[in-house]
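Read the single chain below, which is given as structure tokens and is the form predicted on its own.
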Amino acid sequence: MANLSQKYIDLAKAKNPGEPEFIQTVEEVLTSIEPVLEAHPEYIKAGLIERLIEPERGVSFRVPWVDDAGNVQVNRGYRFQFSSALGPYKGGIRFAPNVYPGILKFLGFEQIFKNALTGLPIGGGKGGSDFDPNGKSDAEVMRFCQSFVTELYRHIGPNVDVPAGDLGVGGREIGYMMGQYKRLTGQFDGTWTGKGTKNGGLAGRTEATGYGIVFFAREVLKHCGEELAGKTVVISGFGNVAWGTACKLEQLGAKLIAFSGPDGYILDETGITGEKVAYMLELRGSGKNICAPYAEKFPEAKFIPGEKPWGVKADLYIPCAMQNDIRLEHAKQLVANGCKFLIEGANMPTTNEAIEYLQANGVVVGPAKAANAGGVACSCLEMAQNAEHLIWNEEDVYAQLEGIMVRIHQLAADACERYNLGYNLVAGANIAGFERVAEAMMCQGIV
């Protein structure tokens, strides 16, 4: 039985060919579940692994629609349904210029073991369009999502498949593309999550991703013996999981000294705090998507051009950007600086030959979808708003949210010493969220 999962991962590369995002994933869960397969060996005979690197379904399509000069413009339009033996697809939607099947397929597949830890009834899906909102007008954007949901629209419903924002993809696009659905069905149920408060939304949804990533690393710290309060914390990124992770640090009594986008990043030791949070998400909703102007802002403040903040020296490190953020040369950084905690907010956001040189080298590493699982269990909490015809509080819904980013590492803690893995988190996510779906599959049959 000795290297067990290579069979699979062999499998999953000469079927997916070109698509390395999904290959990464793959190999990340299927290396860490080993001894799950060892001990079961019924769900190798039931051709559990083979069922779940294969999407349940995916859907290819084109997305015609007409800029503001009245010229034709178009896009291509995928949905992966890849598991609802938990309950129907959930995922979000993703548009930004390098979205194909190969990383749809990953968030699609990463989604599966989030949503199970979650332990709310949710299957994992993810969906997308290469299409890129930066410096459309709201009229194009409309356009562009009225066509995309169009052609989605026969694919997703409440009991279905039920679609939530990603990159790209906010209160704005939804609204739009939930407006379509309803012109299409006659409809108006909790097909759409991530929705604005004024539109059936969940109060706190924005920063629900960004608070439980914080929850999370407070309840690592915990384990380890230590206290959030008075660390210096560095993060990725300067959207909505950033601005949510920002808000909850400050909140807990951590201190924030920098963030990065796409142009640098920022090095503000006196503390990213009060207006300072403020404004991280008005230069996101600024369309110009760089970090520059903070410096501008506020002079105590160094603007680092073309560098990511990993070889700022702090406590704990939260990348929130993109996949694939923190490379091997990121991770030698990182353990340069003494770094003792690294937690995962964006999606897959540490390569695997990196997450493997953090834990030889002593760093606890949070996996995102432990970490960042608050989202989509707030999208679930949506969901069941909408089928109640309720609405919650913020304090309601932080509530349960804090209940559910406890439970989910006292889980993978949980799996970690049932496999004697000792606090290998990136193991125990991987194997409690696979735990709960393989026995879902198993008692459905072949299907």
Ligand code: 2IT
The other form holds:
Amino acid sequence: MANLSQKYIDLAKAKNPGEPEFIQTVEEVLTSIEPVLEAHPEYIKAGLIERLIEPERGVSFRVPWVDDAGNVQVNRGYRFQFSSALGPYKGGIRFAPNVYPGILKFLGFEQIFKNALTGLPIGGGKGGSDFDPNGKSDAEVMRFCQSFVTELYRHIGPNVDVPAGDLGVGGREIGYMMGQYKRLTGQFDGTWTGKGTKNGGLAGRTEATGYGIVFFAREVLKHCGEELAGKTVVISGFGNVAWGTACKLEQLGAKLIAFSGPDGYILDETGITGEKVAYMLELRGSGKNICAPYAEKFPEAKFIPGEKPWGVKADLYIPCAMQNDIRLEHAKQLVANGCKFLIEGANMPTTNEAIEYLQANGVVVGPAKAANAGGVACSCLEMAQNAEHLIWNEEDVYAQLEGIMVRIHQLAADACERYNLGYNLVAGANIAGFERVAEAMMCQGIV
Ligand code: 2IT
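Got the form predicted on its own; any chance of the form predicted together with this ligand too?
Okay, now the whole complex, with that chain kicking things off.
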């Protein structure tokens, strides 16, 4: 029985050629839920895995728009509705030039288990486009968003599919998309989350992902008999997730000493706090050069061009940039530096090989689908707020977020313990998320 999952991994490979990111996450999830499959032959009989690795639905569509110079541009839009076992499809929209089905399917598949871990009633999906928002004018972004939604609107709805943001999609883009959705459907409903607070959004949603990551990191450290306060931290990225993480690290007394951008990384041993974090946020909208202007403004910081920050010695590492940021060679660097804790902020920032190497060398890895679930959890709170026709206050949101993150950590820690896997949160998160989805699927028949 040792290789129960291999058959499904082979099936996923055969059916999804040329989509390595999707195969990577299928392999990671299925390998770690092997003991659950062994304990539940009824799941195998019910074809649960064959069904989970096949999205319930995927749409691909043309997105034509006119740029400021009057030229017609055509992009491709997608939405993969992966699983509605636990609720309406829920997950972000990514705009980036490298978007193609392999990336959206990896994100959509991960989203199923992440959303399940939150304990909230949301299924999993993901969408996006190969549109590159960098360097586009505000009017171009608006026209693109309107055209994207003119096709997508027929596939979504407050009880059907509720998109949010992801890379390249923030409050502005969500605002334009919900505006067009409202115009086409005549409904002001909870179909979009991650809206601005002036516009029906949830107070605290913007920082929720980063705050949740730090709460999760605190729980991991506590479990290992350590404290977050006073720890030195290295992150990668400079976007929304990195910013929220930096803010909460400061509030909880940890010391952020490095972050990265497309141009290299910043090492600032005096600590990245206060106005420096605010400046990181300001740089976010500026595109490519993030670290160079930071080092110019704060001369105590060192700018290391063209490098990743994984060679910097610290107590805790939190990759917040994008997928496959930490490969085997970086994992080796981290272990050589004495790394003990790595908490994934971005989705799938660590390759499977790198995770294996880190864990084999005693590093505790906090997987993204647990650590960054605070974002989507608050999206579900936004759905609840919109459905209630009320406005929640920030304090309530923060308190709920903290409780959700503590529970997610507990669920993942309990699941790996139940299967005698030690404190393996990668396996624990996959198992706990999968169990909830599997139990719901078993109630619903073969659909
Ligand atoms: O990866 C993620 O969890 C997100 N981009 C947020 C999804 C959501 O629906 O809030």
